[in-house]
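Coming up is one lone chain in structure tokens, specifically the form predicted alone.
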Amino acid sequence: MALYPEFDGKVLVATGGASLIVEALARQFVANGGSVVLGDLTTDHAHDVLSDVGDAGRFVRTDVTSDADLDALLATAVEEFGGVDFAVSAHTIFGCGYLETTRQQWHTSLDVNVASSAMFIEKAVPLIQARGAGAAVLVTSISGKAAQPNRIVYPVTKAALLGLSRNMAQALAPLGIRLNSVSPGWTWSRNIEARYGSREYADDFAGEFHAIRRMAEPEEIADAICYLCSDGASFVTGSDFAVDGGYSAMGPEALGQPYEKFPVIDS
């Protein structure tokens, strides 16, 4: 974990508070002297998070599609810790609909993953401005950069987030607020654990997509978010930070698996 003395006394608000990435982010930010307010629709893991960060953390049940809930989340940061310096939109739903997707499923996924991210940042802007300057981060995905088998809805929403990041960064720059995105590769999460079981099995599957031959740890994504909030990234805005183990650098020949499956025939 990197050391960021500039986080001392600062306040970070994040959606997606029940995710392992945001849990790791909360631990890192508090370890550097900051405070965190986390929001998520599920509170099942709130105790685990708060036990790690103690009095420097708060967890608020938040439906990101509700303006009132987003207002309450941000108000908690002001009331409990005096303001907001950093906003991190890390919530998502994995709407992996394919050709059977209904219009309502499209509306739901776009509302949660895109519109609600935009509203959260918009609502945080005046609070960050009131503190002088700050930064925001959108957690996007490698899924927003390439087509993936049997998936349409989720990758499209993540591609939209990349566009939101670029355009919102331009709008926020004159206000003294930097905004960037982080695109993780496959990352160990509760969702992946539910789908694939053990970490070893999940790494065996996802490792073929990454040059490093494993999926990411949540802490590795949190490291990138911390950097983008830090003074070290003071000239970085409108950028996407790929933390994907080489996923986006590889072409269709991937890690050479086709050559292993179909070896060259010696003439």
Ligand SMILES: NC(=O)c1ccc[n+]([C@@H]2O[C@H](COP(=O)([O-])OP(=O)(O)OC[C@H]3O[C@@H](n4cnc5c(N)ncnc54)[C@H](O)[C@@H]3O)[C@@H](O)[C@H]2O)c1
Second form
Amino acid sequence: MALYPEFDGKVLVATGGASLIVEALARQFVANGGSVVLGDLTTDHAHDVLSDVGDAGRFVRTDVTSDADLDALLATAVEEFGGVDFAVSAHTIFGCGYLETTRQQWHTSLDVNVASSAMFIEKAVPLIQARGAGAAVLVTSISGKAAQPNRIVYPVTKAALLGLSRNMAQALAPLGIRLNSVSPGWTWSRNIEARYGSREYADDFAGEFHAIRRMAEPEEIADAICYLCSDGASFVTGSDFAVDGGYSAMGPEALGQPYEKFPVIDS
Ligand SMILES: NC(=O)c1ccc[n+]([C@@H]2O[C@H](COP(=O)([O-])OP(=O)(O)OC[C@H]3O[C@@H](n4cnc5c(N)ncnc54)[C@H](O)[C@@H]3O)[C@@H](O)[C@H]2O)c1
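Switching conditions: you have the form predicted alone, so give me the form predicted in complex with the named molecule.
Whole complex next, starting from this chain.
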């Protein structure tokens, strides 16, 4: 039995379509009877991403900084599946530069990670409205809430997405559209694999920062996105859903310290 029968016949459009998070989301959404249209700058992984969803999925090469590309992505959903019910912004660039970041690098990161997410949702709104109601989700990050080593630009863009969700949700609520964000902790992904190599090494490295002592599976982030799109979240808007294994709840005392080192104070 489908976990979310309300997704039957519905259409979800997502950016960052080549990521493992969106691949997992596509599988879950289609398993519940929906269809997906995925956009990404790279088509390298289109076949893998769509392999489990068959005719219920389309992949459109999309540069999110291009309004024409975003229009074409959304038009594919209308032409192929009859409309748009849910919009999920999951693309990102991780930024570059630290104290030497140039103005151009700032502009590029803010354009891709923030302005393009806003434009995607803005463009999806009339289409979702035409279906009566729906929801949108922005994938932000733990990076938007805490300082991280050797990073400035990416965390700033992710913090901006938290503000975008809060503020845009106010405008969308009267239109019958809910907007929320999801903030993953470290999640197994193509970018983590490229940077850290093996899953074992990355899990070991990241485990210390997460109370659950491992990275997230992409499916665990997709679960939260599905929930936020579902009828069960009908009163949830403008919120951020931390799917971070306890990362944002941990204080510095927990970092690298075995709990046994702390005396238990029982009186
Ligand atoms: N992996 C993690 O640990 C982690 C943690 C927190 C949040 N996130 C978020 O999860 C989402 C997915 O990231 P990921 O970690 O899977 O990385 P990823 O690099 O695999 O996915 C990001 C995708 O965005 C696409 N993209 C970049 N620029 C684009 C553009 N101009 N137009 C269209 N697509 C573009 C890339 O091609 C890539 O496929 C991102 O929003 C990221 O910030 C990831």
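Numbering follows the first chain given and starts at 1. Heads up, when I say rigid core I mean the largest set of C-alphas that superpose within 1.5 Å between the two forms. Quick caveat: nothing in here was measured; it's all calculated off a predicted structure.
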Please check if residue 260 moves between the two forms, taking a CA shift of 2 Å or more relative to the superposed core as movement. yes
